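In structure tokens, the next block holds one chain alone, the form predicted on its own.
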Amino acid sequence: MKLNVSNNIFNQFKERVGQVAVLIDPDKYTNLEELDALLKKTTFAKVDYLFIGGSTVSSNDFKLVINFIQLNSKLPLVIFPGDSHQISSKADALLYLSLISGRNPDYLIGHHVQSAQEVYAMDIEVIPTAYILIDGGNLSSVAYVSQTTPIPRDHRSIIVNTAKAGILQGKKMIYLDAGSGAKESIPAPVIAELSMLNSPIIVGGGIRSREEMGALRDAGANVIVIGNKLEEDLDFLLDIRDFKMSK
């Protein structure tokens, strides 16, 4: 047994600033053809990866959808899990991800040793990612379900530190998360101090338009995620398009 020790999909995220995720919830994706639809568009948006995780997801959604996706996409696959049983040899990496905003050992450790071995012996890339949840506005599920408070908006030098802190334990990423429905997104001026850090940014979380997409990107963000704003409006995927086409 041996790890994939792979950096395909990190070397692409830090290659360059400015790059689009899908986030697809396996919750709000059962219908097939719903999803088959969103596939086909984010290829034609130009979109860079998929990623695909939530918080409440059951372990047949899950395998359901990534493998739909998997057999109907060309475009790379990301695990953005939201435990321990979202992990599958269908994706091209996994972010595996430490909850180090909050203080709940099950998100910081426990779901990982209870997926480790599987992981372990999965042909999967695995990317270190230290998961930091910034308040959106709103009580966002993923702060429901893993009972952590997120760090407020304003408090940037916590923000700093924090990821400071990831990376000092070996962290290899840095995930900004608002949250699912965040009213808010994650201030640029926040991004841009911390691509000072020299480690490669996602972020996500109530990003709604693209003029927040352009602020973000020229911050210094390496992975811009989507994921409620096509659920709510679908021909949002023609402003990321043209947001792809203006770099």
Ligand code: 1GP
Contents of the next structure:
Amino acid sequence: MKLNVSNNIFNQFKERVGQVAVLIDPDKYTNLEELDALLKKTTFAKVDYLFIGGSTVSSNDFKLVINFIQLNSKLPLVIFPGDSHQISSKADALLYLSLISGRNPDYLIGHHVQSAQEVYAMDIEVIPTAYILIDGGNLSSVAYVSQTTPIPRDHRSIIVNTAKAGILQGKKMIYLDAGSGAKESIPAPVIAELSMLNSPIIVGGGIRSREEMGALRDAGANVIVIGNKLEEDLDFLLDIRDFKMSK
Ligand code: 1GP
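Just the form predicted on its own so far, so send over the form predicted together with this ligand.
All chains and molecules follow, beginning with the one already shown.
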């Protein structure tokens, strides 16, 4: 049982700014026809990755949806796990998240220990990721489920010091999240400041417009995650395509 040590997805993440990931929360896509419609359009929209995961997903829904995606999409599939059950060798990579904005040991090390034996033996790229929750103006599912407090959005020094601590601990990426359905997404100047740390950045939570995506790309975000907006409006994929073709 050897740990998979490939870096393919990580190398793609760090290669350039302005890449786009569509987040599929299996809890919200139990209608496979809707999921199929989304998958068919993601390639046309030049989406770079599919992320799969959620805060309150049952193991059955997770398995059902990951199997369906594997059969129906050729895009790289990355797990963005909400708990220790959301792991599968059917994905290309696993964001190995530590919720370092919080102080809940379960999300810092507990879930990791529970799943370590299985992940270690699994043929999947594992990407240690500093997961930092920022207040997005409403109570997010992830803050509620993890019982952690997000960092206030205007406390820039706490955000930067948290990211620095994550890098010092050996995390290869920073994921800044305002939480799914956030009222306010992560401000571009925060991304600009973090981009100085030379660690690839994923940003998500409440991103609903092409303008926000442009500002985040200009600020240095490597991967921009869109979930909720596409659940409301599948045509937003046209804006994503336009965004992807603009640079
Ligand atoms: C949430 O970063 C993701 O964890 C995506 O957020 O669903 O609001 O796009 P949205």
